[in-house]
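Below sits a lone chain in structure tokens, taken as the form predicted on its own.
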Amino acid sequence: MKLGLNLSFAVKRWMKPDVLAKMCAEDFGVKHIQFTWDLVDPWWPEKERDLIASSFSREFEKAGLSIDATFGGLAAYSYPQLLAPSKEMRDISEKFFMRAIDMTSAMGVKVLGTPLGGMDYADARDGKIREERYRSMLDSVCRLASYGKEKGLQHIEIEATPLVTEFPHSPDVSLKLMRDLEGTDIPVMLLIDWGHALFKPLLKDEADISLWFEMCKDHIGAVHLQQTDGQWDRHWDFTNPGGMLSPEFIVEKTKQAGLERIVQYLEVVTIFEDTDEHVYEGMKKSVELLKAAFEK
């Protein structure tokens, strides 16, 4: 099975390439590495951009650990992206992703996750306006696929979110979505986060990882690993005692589905008030255990 690292627990806190680098490659030792955002912003000036961002792709390689993918980050998904309620903003979204596109390549990675945005509550709710929204969001996202191959990469990941005024949020609405995204110019593929398939308020039955493995598994990508208690969207590191998941559990269900192949990013998301001590003892620790399940 393979482990990654996702750079989330890094973001207002270690912000230095080659310092990340090490931190990553010899303190936690986990070869796989997924950027985000939050610490390159897509919208920067090109220029300045490219040679900040590929400084540290520059500086992971040094360090022996490569960036399979970038993703987007928190501030990325503040925003209604491409399910927003004007045109305009919509549009404003889709030019977003090309310049997040454009970013990716420069690092020379060579895929971009993210998730695709987020509906008005009204609009959400209303059949049509939904409908809309779900068409238009294809339309862009083909569009994407034909920019990203012609940039380099070799596939777009988009992350089901645990909120219903989002596209994916379930099992078979994720499978719809691949469906539907068939026959793109490069592959369109699915990033399932444990913490959002477990999310009980929501998916209440199919708050089942087994379920969306086994629905999903053709078009899987990438996973996240987060400990998560099944009632909000934790974002946790493994050594929280009030998590539901154990390292063992993680490796059961994914060798059940047949998905050691794909990389499991660690994505722990902490407050920002919390100490750089702190937050680095949970994610050495928490690597180690999941390590210690990962390679047995």
Given for the second form:
2 protein chains.
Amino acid sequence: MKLGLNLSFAVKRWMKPDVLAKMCAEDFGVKHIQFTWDLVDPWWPEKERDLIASSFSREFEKAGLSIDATFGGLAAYSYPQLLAPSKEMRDISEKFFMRAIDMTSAMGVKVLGTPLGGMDYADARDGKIREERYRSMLDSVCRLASYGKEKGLQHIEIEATPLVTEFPHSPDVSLKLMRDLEGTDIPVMLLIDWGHALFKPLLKDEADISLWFEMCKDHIGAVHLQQTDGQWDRHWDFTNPGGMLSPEFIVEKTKQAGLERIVQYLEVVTIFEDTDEHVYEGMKKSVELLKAAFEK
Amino acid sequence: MKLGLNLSFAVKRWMKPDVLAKMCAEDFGVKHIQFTWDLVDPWWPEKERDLIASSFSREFEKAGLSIDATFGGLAAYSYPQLLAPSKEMRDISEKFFMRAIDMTSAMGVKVLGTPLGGMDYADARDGKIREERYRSMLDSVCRLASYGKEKGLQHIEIEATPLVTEFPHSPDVSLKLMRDLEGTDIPVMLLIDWGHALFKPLLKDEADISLWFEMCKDHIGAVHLQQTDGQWDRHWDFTNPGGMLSPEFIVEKTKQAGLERIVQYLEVVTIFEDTDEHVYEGMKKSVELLKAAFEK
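What's the form predicted in complex with a further copy of the same chain like, now that we've got the form predicted on its own?
Up next: the whole complex, starting with the chain shown before.
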């Protein structure tokens, strides 16, 4: 099985590419890296942005690590993106994702992943508008796949999120989305996050990882790992005593579904006011626990 | 005493200016509004950004409410901003804040507030580099004050945050910052957040609101209200049973310091996967509780 690391843990803490690459390679010993847009904002002025972003690719490569993908972070997730209430805002979001494709391409990275956005209260509860938002989002993703192809990307990954005001939030909505996106210029795949998939208050009986994996497995491009309690989308590291997931359970369910080839990126979202030392220790220990189970 | 509302609670939930303005005016009955950049990103293309942002000013004015200030949100706080490790990133941040000034000015709003950013692990722990980052930040804030004056702003508010890797984090660092910024083209003031000021793990004996108010009162432009437990920066609404703050305590301490004239904006940061209905009920009840104490 393949363990990867999303760089979310490093946001506002370890921002120097060489130091961060060394930490990932030598301290954590993880091979697969998913870069987060919380380190470099796709909105930043192109020239400076691409120089900074490329310095991450370069330093990670020097350290012998592969940046497999770039991925939307907390900042991008704070906006409604492709499901925004007005056409002006949806157009701005499409432009944002095009800029993210540009940045990914400039980094020499072949995969981009992101959640798609969220709907306004009233829009999410009106069947007709929901459908319009869904259709408009499909059109945008098709155009982004074409633009991604032009820029040398191999595929795009869409993250399922634990909100009924977003697409997709459940196994069947995820599968429908994949079918509705068949035939795009580069493939559009799914990213499944353990904590989102097991979010009980929304998903109830569907908060079942075997169900997600069975229904979606032909479309899964990557997985996000996090420790969670199933009550909120925690993104804890694996030292948190309140968590419901054991590394052994993760391995068992992944093997049952035949998904061992898929990289699972640990995505820890830290509390800003937590100390760097505490975050570092939690990450180091979590990677050790996960590696022990993944490499068994 | 003056109760205000930061629009953070509405992020990704109520994004239509008319609906949100009506909710704030009629359902919550709050007069003072602090707009958040999480609703409109200063990085968005200028023309569209200013049209969208201005539609918020217009609808809030129609509803009889005053947008007193615009304020940095979670997205802006995810980046290191003026304390970033490289000059390139600090320059990008200054440009970002200039764009935020442009947006604020286009909205017809006279005050802009924000935290200043965060330092890389190694920079924060090196006395010499810490001092360099501090000096470089002062220079940037001076230039931003000049630019703000040019664009018609009245003053800028800097938020104290509960992190030793950021400036300012304590009462004396806040006071020093104010003194170091004396004489800027428009005044630079402080925004004190109850939850930041009472963050015990960092501040220990200084986690004392009377100390903050006494030391900083000549410089306080606004206050952020949140329910908290003093153990993390919670930004809960006031219905959370785990909170340590009572509206009566807030009123008492504010009056003791003679700060009744300062607007205190309730800034609730919601959990993305919480339901809109739960967030709405919590906000409505919180405003009722606070108003009852503030208007006594």
